[in-house]
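Let's start with one chain on its own, the form predicted on its own, as structure tokens.
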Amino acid sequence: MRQFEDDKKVIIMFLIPAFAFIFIFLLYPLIRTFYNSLFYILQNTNPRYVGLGNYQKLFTDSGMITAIWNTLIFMIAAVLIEVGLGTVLAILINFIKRGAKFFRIVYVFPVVVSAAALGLLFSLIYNYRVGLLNTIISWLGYNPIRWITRDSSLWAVIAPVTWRYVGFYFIIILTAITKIPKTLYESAEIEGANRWQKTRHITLPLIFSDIRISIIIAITGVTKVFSMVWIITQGGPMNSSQVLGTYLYSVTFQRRLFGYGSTIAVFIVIFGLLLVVLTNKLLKSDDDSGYGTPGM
């Protein structure tokens, strides 16, 4: 009994720094942000209590509504392109016996490059005067095109952001596939199953839990998208490419509306949690005992 009490004290001693870290850098800022969201704070001076006024403004603010819709479109694209294409590539690479390592490096390379560097790269690619795309078009004898417009700006930022993370989910799914026992495929071959049948009846069911985790990570990750969008378009033109992250930055650090910015931050947290719960519920499987494990 004495040994148990001593072990309990040691465990508590190790847990205290962790809980202190979580409280100081996570819980307290969240509580403080919610507190600030109840005030009208301009230039971080003379706060005026407005209660839920900032929250009511969220749903009448055209910029915020645009950011929400763009974020939802971004999420659909992230699931279809990042997770979908990553899964397809992982399955195809699993069939390749020669050159698989080369393709793994190629697909993962964009993930290790900083978002700021890729954002700058694509801003130069889209540049009207000296951009790569318009240079190629000029060589072909056509007039330059404005790639960043009110109608195209959202897709202009979706393309590089989703392309960057395909390799991330490719690695997660490929790792899950490699954990599937080879004996299952060998038994299927004996029964006369082709590659498509093995993929449909063995691979996909056994990596479903990993695909579900990847979808959740992709959806919640969109709420944190900022760097590449801001560098390429800064949320413009006319808020056409605003997402929640860029609009939060614009309101808080450009317009200096700290109270309203705190409200947007609280909304992003709640929005992200609701999406996780909803996605997990929609994709819940009766049997999640697959051989794959989440890659995070």
Given for the second form:
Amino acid sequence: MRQFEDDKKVIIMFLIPAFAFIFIFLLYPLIRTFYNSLFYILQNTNPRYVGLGNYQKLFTDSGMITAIWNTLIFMIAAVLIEVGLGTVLAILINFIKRGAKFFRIVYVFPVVVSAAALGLLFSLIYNYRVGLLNTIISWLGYNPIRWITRDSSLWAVIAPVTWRYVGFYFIIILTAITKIPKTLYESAEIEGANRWQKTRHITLPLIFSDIRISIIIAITGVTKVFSMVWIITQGGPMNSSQVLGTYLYSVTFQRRLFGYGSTIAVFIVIFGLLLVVLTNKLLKSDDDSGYGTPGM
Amino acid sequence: MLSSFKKTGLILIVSVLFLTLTAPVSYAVDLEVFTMFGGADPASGAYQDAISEFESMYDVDINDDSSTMDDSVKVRIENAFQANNEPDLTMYFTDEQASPIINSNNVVSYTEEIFPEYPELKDRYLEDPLEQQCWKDDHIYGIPVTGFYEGLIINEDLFEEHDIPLPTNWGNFITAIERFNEEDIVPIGAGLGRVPHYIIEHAILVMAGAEQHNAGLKDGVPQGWIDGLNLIKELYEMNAFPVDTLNMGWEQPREMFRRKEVAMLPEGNWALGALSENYDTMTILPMPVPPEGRGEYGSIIAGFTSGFYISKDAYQDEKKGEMVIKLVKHLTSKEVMADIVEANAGLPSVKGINVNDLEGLSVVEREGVDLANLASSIVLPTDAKISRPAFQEIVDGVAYIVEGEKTAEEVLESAREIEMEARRGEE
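Next block: the form predicted together with the partner chain, after the form predicted on its own:
So here's everything in the complex, that chain up top.
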């Protein structure tokens, strides 16, 4: 018993620095952000208490509503493209014997390039006069196209952002696939299963929990999307590609409304948590269906 | 293989060398300085030379954090003052944007404390530039460096090549838009979706006139402001702007102007440095006034809206106080000011500088200075008259107005509501 108590002290001693770090750099800013959200603060001066006024404004602000809506579309695209395509590529790469390493590097490469560099690259690709796309179109004898319009801007930013992360989920899923015991596939082969049947009945069920985690990471990641959208469109034209991250920046840094900006930040945290809980609930029943996990 | 003795000796020598090279040199005074003369600013070279010269004159180390301005840098500076973590000397805006700096109560009043003790600092200034620095309480907290002016920068050779008269009146201006459209040249370079600032200021000035332009939004929305924003819509409908104007920043119109794809560029003197390749074929003119406009041809947006703020803590510090004043005197000396004017083509704020004597200035830069000196009236920019969120509402609203999604009245009424809310916060 005495020995256990000593251990407890040691454990607490080791936990304190980490807790202090989390409290100072995460919890305190979060509490402070919530406190600020109850004030009208312009340029960080003369805060004026407005109670829940900023929260009421949140749901009547057309810019915010557009940002929420666009973020939801972004999330669906992130799940389908980032996780979906990442999974498909991982399964396909697992089939091939030669050149797998090359494709692994190619798919993962965009993940290691900075978002700012990719944002700049895509803003040049979309450029009306000197952009890559319009140069190709001109070579083919057609007139140049405005790639970033009110109707297309959201997709113009979804494409590079989701493309960038395909490689990230590809690696997660590929790692999960490689952990599946080869004996399962060999048994299936003896039973006469083809590739599709092996994928459908062995691979997918055994990597499902990894796919679920990937979906949750992809969804929460979208609430943090900022750099590439800001560089390519700044949320425009006319808020058409505004997402929560860019709208938060616009309100806080361009308009200098620190109180309202804090309200948006609090909303993003709650929104992210709600989506994680919801996604977990929606996917939980499948996970409990007896397929097990690949960590065996 | 090296013997252990040799290894130890080698490690010791390397360690001593490393410590010698990296050991901080101690100076009598360390000063933290922030200015807008950083990065690609045309005056950054002249400023760096001035700082190096000052460091060689005194036992001082200047920790220079200068940077070109963007919203994140502005917020960083504003927050530094709010947190009483401000630099010892800061160059920042002195117009409406100075509120967080001055309200922080962390800057010294030149009027009350510095000028009485150092009258020679006040005496070196021209009267107008110094008067423009007066805050709402009649105190001066920031003393100016160089002033700015805005105008219509013209690719003159394009006008000559296509036999189009220069836009010295509204008729010529409209003719130029029509003719350049026919020639597949963009008439006016501006990004209406992201940074329509200069076209907003010009349009409001010519339609509202100086008096209404200066009125701001506190007493209602002036008709001239509505007319100004509607003028931008008219020009947009005439295809006066680039096809992708709604998704452009300020860099692209400048680049297009440099490459002769744009005929006219509403910008300020700070843009001239980036257009140096075109100096021989450029001129700068005031924005022409439409027949229904209340403005006067020759009235321009200009002024002295930035200056040096001295931190209270630094001024009251035994060592720093004297040194920071010496630095301000050095940076606002006639010689340094002349170098900066030569670099950024700005307006000198101190006595004894004749721009005609500055050999480094190009013809177009001299024309720019003349434009300001000969202006029928000078008004400060729109964002110097209204609060930041109200101005941003107008900036964001321009795209909606030109696309017909909102009216100018709607955008300005919304900006006025925001303005009134911001002013309530000040009280």
